[in-house]
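The chain below stands alone, shown as structure tokens; this is the form predicted alone.
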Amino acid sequence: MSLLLEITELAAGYGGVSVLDGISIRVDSAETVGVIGANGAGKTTLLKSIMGFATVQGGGVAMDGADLHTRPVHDRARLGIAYVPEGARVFGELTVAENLEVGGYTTKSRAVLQERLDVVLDLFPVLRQRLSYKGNTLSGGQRQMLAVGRGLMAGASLLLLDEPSLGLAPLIVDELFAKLASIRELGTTILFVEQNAAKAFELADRVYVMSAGRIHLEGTPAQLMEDPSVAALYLGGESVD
């Protein structure tokens, strides 16, 4: 696998306030990488720094060898990064079809967009049944599937997912993560942050453990499950709060 995303000694935050303190991670092409940690650890800020929504105060972020430091958000999207924020945010007054069309705004080819749409609707058949429904009429799980599908419509080489299980019932979480596993099998590179450590360990090839704006541990799920501190903190049968 080749290196796709490289973050080196990243310091970042908002309005002069630091949240991340020297974060270094890597994500290879076609790899699925999870980041776990308690609320306030800096997980969301990590994703926002990659996408350009947080202020980088030091260090670097590179995508496929290209330095992202001075690139605006829309340019990062054109480079192949799609960000799915927490809370299943969709355009409530737009239909499912319109939400998906918005996701493919960077692509002019109707044939390519149709191919992507076919992939999304095959992955999420419930969306095919609701193409004419407005986003605000969908259930929480359906909105999350629509949000992920909208990211895939961009044809992104890197999909950033922020707390995909947040607020969803356990059965819906299981269904969603099965879909994410299918997306992984299609070869899409995924970097996701997640409070439900057990689900993160099921999906990820590698996992980083964050605390107080820093990376404290990194390894495969099997390696981390052997660490008593990880097992006690994150695998006690409850999601991390």
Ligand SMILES: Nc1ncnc2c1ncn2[C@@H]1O[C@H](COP(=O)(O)OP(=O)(O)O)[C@@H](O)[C@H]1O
The other form holds:
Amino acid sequence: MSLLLEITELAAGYGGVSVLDGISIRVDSAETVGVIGANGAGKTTLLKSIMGFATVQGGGVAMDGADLHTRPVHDRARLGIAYVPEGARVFGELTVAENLEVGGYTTKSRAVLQERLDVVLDLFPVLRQRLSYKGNTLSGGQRQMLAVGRGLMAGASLLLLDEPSLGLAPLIVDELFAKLASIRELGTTILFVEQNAAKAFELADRVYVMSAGRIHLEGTPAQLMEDPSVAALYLGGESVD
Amino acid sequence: MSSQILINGIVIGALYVMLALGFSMIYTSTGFFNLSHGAILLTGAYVSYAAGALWGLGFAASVVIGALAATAIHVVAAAGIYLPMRSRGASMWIMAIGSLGFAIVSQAAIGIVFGTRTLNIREGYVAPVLQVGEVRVSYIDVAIIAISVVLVTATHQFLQRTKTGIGIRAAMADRDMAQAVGIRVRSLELLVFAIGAFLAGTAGGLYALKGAIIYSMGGPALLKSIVVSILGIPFGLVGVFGGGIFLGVVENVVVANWSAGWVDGVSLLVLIVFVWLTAVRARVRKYR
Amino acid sequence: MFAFVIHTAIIFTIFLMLAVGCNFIVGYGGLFTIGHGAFYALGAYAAGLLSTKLGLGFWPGLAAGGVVAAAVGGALAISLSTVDEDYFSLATFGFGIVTFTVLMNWFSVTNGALGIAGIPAPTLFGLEIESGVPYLALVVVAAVLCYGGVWLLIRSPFGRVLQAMRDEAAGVAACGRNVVWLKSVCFAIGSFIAGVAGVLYAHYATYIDPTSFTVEVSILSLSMAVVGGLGTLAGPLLGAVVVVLAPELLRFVDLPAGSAGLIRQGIYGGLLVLTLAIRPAGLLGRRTRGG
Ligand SMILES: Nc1ncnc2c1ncn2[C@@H]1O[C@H](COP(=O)(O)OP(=O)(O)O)[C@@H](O)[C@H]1O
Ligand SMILES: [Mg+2]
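Please show me the structure of the same protein in the form predicted together with this ligand, now that we have looked at it in the form predicted alone.
All chains and molecules follow, beginning with the one already shown.
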């Protein structure tokens, strides 16, 4: 397996505020990696630093061997990173079809876009019925699916997901994670962060445990579930606030 | 209200629509009130005058040259002044004041080059008039309405149908997320600025053709842009059209029944009442 | 030459008061007003009308001008309290233009474009304060009092809550403070200073007409506050020096006669752009505020 994303000793935050304190994470291609941690652990900040929305204060992020440090956000997207932010953030004023089209903004070929659109709509049939609806008319679950679909439209080599389960009813969470599992089967590399450890363990090949801006443990779900501290902290209930 | 007042209002309204569409596009995409919008109109009018009256070009060519010159100057201002200000942390009103400063500079420059007295681009030329029943409309007025409808509709179609247009709307809705899907938001903002300036510059050239070029017309033009955009923005393109025509007609009614002095006050009063009644929320991202 | 210097100093000091009031509203209260000139006009017209029509003296007129401006300002801020920030600014801008239009057209009261003439010079202990050095002393005292008042206010508990509200309105509201009331008191105080400046102008000029109260006065007030640095104490002074005094100094430079005014105007605009492009938070400001 080849190394796709490498984060080394990353310190990051917002302006002078520091949130992440020396984080190292690696993601190989075709791997699905989860990062779990409580609210405020710095999970969102981690993904924002990869995407270029946070201030990097030390260490680095490399994609396919290329250092991302000085690259503007849109360049990182063009390098093959797709970002599904916390709370989905679909373009509310744009229709579902337009949201998906914008997802493939950097792809020139109409044929390729059509192919991807078919894949996305087969994966999320609800979106097919809503193509002409505005993004802000969708339900929370549908928004999350649209955001993931928008990410897939880029044909990216790395999909970043920020708490896909956030704010969704348990049934919808199950449905969404089933879809993510099929995306994983398509060979897409995924790095996701979650508070919902149980769900994260179902989906991921490997999981990092994060708290207060640091990584504390790393392992396969099977290994981590053995760990008494993880079981106590993260598997007690649906989520830890 | 006589139909003559109505048609005069519609002609002026058609110019307001062009001004306001550009102004509101710039506002929703770059997030600041471009207070140099009146100066764009002024530049368009004076360069058209130079092209038509001094270099002897035809009306159509003059208007196009005026619009292009106004666009070029103001896109450079956006790229060189306003957007860098934002990167340095200027808030929306600080940017607005920066643009006002640029407006003052460009107006002074125009005054130095052309003088401040009223000019006429079509000295000695009387436009043919169309007589429909009691109503008289000059061909220039007809052209103004037609050009406004064509340009505004084309802009709308561009935003709705093309990939770049959808990208612009995405960036208007969520700037960060638009960057995250790979859109070069800054370039699109400059494109929007260019479109807005072109619309305002064209309105300037057409205004020059319609009548006299008045040195102080930039301020009132800015006011109309603001009023019509605010009235129109919540209701989309139809709102901008409706707002422009509404204001043009209201002004002509005010002039016909009271006096021209009340015009600006009335239109701003319309604005305040509107803002106050609806307390419209700006559907625009705030920049820190 | 000497008379010109005194005249410039008087006008400068009156504008400085506008900058101080505007900085109080925008810089400390976070209320981005673009209609400050309207309250200057209200003060001037109140004084002009009261003195010429009712024969009221300078001192009651001074109080009346300040109070009228403060009352209207406070009422405007209350009535706009539900309006979103950007639109608040626009509405104040509109208010300035509506005020100008009313001054220009409400002939029976304001005398329209003809203005109000024959506003008497103020008297103190029965002595007339002549224009010239004595009047300069009067406006300087007034400006110092306003500046000092603002200085005390921003250090008072009220001032601290006000600045907290500017930075975090929701938090202050959550602490049980009445944000609408705070905002309107702040707006009223800033408008009061503008009203007083207007009274001083009216009695100095002895003749007022609407052309002294266009939107440009509002913009100038805001420019001074912004260029100096919003929410800084010395900002208005520095801003007034840069924006009002610097272009004035060009009178001493040999400019081509026909376009001297335009060149001065261009330089004023250029200074505005340049300062804000280089230091968006103003010359003394550390961070940007407002809007
Ligand atoms: N824009 C911001 N500016 C300053 N601090 C922030 C910002 N966003 C988040 N933080 C702080 O960073 C820490 C981690 O936040 P976040 O990355 O959102 O955690 P998580 O996603 O794990 O809940 C929190 O303490 C939060 O207060
Ligand atoms: Mg988070």
